[in-house]
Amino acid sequence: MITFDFVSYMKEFSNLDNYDSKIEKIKYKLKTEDMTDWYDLNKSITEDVINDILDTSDYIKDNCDVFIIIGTGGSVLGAKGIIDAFKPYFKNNNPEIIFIGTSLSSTYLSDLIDYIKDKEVIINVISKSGTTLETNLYFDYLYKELTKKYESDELNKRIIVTTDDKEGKLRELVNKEGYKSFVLPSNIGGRYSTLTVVGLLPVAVFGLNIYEFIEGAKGLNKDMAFSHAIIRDALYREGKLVESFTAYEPKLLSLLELAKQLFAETQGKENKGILPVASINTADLHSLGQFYQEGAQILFETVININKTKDIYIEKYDKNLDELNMMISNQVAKSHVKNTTYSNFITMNELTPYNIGQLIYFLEISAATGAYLLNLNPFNQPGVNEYKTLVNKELLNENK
């Protein structure tokens, strides 16, 4: 179960029932519109994609050391975010899970060749279009590496494509050389992937239940994720330019690291857009928190919390470190208020696939809603498009 506290620590607003037609219209472009296929839950992820999902993660787990996901952005974001949100601090996985493809370190790329070198690998490589450097760059590395290493039929086992279903460079690679292949969906963008394929094989293979994701999405009261779209609008308004995600579990860097792409991505553009940032207390109360206490008034936060973990009891407190967390949270948000850094707090009662579900569906709704308000397209992404092309352009040029 998830809470969602979007009062206690925020000003009173006098005008957010001016906001009910416009979410309302909001509501019918999120079922009729372009790239909104993730909005709809049994058209994101249908049982017969994930009896394959099912069938293939069985298969991976039983045939390598380590699986490693080649992608970019939304292809592993979050994936990554939510393994590493139920993965043991100081112990790996079996098969052990890599995420590759987020930079282009030679020393890293150097250090996995030999890591993997006497271990059995597969690889699942995500790109709609094949096209993305990074992913390409250390896919045509690794594919070059693991020619050496098995023959063509074992390597056949070993290649898993995620990738459009028609055109590409990785879906004319499938047709040639016959690899397991996944659809990404062509009406879902990457950074609203995660409770399709893309985010759900690794997650089976981690070995959690991909159906309790999918069960806590549909069981999301959306108006929340509305609310928080509402909220952060309203505040933007009144000079409120940076959100801070903020989580006092570290496990869930990784998952406001997916929030930031999210709501970035969507919303950073037409010089519009809340920059979000990410933040892990209580560590960042020691660095960012004088900022967040005293700093320039630009700022809020949404407070991402975990009620329940372990129970360690501190003696000395009469409290396990959750309730200390929970009410150093508070605290902390009680104290901002003073600044006028106001806080949302998003509570979830455990750590669970099903809360994880649900809360990543809320971040997207609330992600696409708030772009709606400003009159911007949640599903493109020209600024990253821009570069693309220059570098692209660049290449070109030396290799003339």
Contents of the next structure:
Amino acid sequence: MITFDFVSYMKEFSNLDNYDSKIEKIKYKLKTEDMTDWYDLNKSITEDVINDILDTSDYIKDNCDVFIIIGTGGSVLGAKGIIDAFKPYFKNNNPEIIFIGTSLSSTYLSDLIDYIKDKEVIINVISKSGTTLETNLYFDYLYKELTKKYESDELNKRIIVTTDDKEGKLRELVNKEGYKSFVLPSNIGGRYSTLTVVGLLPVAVFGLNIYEFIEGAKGLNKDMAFSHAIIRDALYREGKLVESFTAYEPKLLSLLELAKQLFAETQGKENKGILPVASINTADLHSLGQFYQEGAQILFETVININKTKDIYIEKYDKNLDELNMMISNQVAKSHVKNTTYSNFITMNELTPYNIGQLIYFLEISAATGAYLLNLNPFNQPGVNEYKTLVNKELLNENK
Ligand code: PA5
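We have the form predicted alone; now please give the form predicted in complex with ligand PA5.
And the full complex, kicking off with our chain again.
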């Protein structure tokens, strides 16, 4: 269960009813516009795909020590966010799951090659466009390395591609080489694809019940997401330009990264939008907290809490550690309000796939709605494409 509290540490707004008709129009857009299949959970994932994910995840678990997922941005952040949230702090999964493709670090790549030298490997390369430089580069490099270890027939069985149904270099490769492949639904963009095969295959390999994520999303009271979007919009129009997604459980950091990416790419365009940042407390209470408490009054927070994790009793305070953590988060919010750093609170009763599925769907709806409220297209990212085009041009020039 998740509870949403957008009142206790929020300012009082007098005129939010003005949003009613806008939200009705947005609900219609979410059902009818292009790139919105993620909104209809019966379209974003079907029983056939779920069965394929489950069979493939069994095959992966049985045949490798290391499962490497290559991709960047929306292609990987959801799965990484979920897996990091559920992974024990000091124990690796079996198979180990490694996400690569989010940097061009030569040290990282060379250490990785060294690390997997004596390990059985399966790769899942995920790219909707099939043209992302980092993803293609890592895939090509790793493929060549793995030819030293596996005969071509065996290697082909160790490559799984998730990409567009028809377009792109990866789909061409699948058609040519016969790799196992999944279709990234064409009417869903990268950052809205966590609750599709993109996010759910890695999560199934990790060992979580993927049905529960979908059930959680289906159980969301969508009005909560629309309310969040309205409050964010109202704050933005009063000069709040930064939103901190704040958690008091460090395991949620990667999920906050997903939130950052989702909101930044959805709303940061045409010189508009709220800059999303991530804070992990209590660490950031001793760094960013100073700014939130006394700095320029440009920000607000969306706090994501978990009510109960483990039973650890702290004798000195006669409290469970979770109680202490929750108490601190409330006191921090109370003190931040003095600087007009208001907070929305989202509290999961426990860390469960159901709750995380619901949280992700909530964030997706809030982000898309926020963009529509600013008259923006939520589903493109022209700024990102701009740099990709420049890089490709430069590479072409150099190779002439
Ligand atoms: O959300 C998005 O659409 C982007 O973040 C993409 O996921 C990211 O740029 C990677 O693109 P692709 O999946 O085409 O490789």
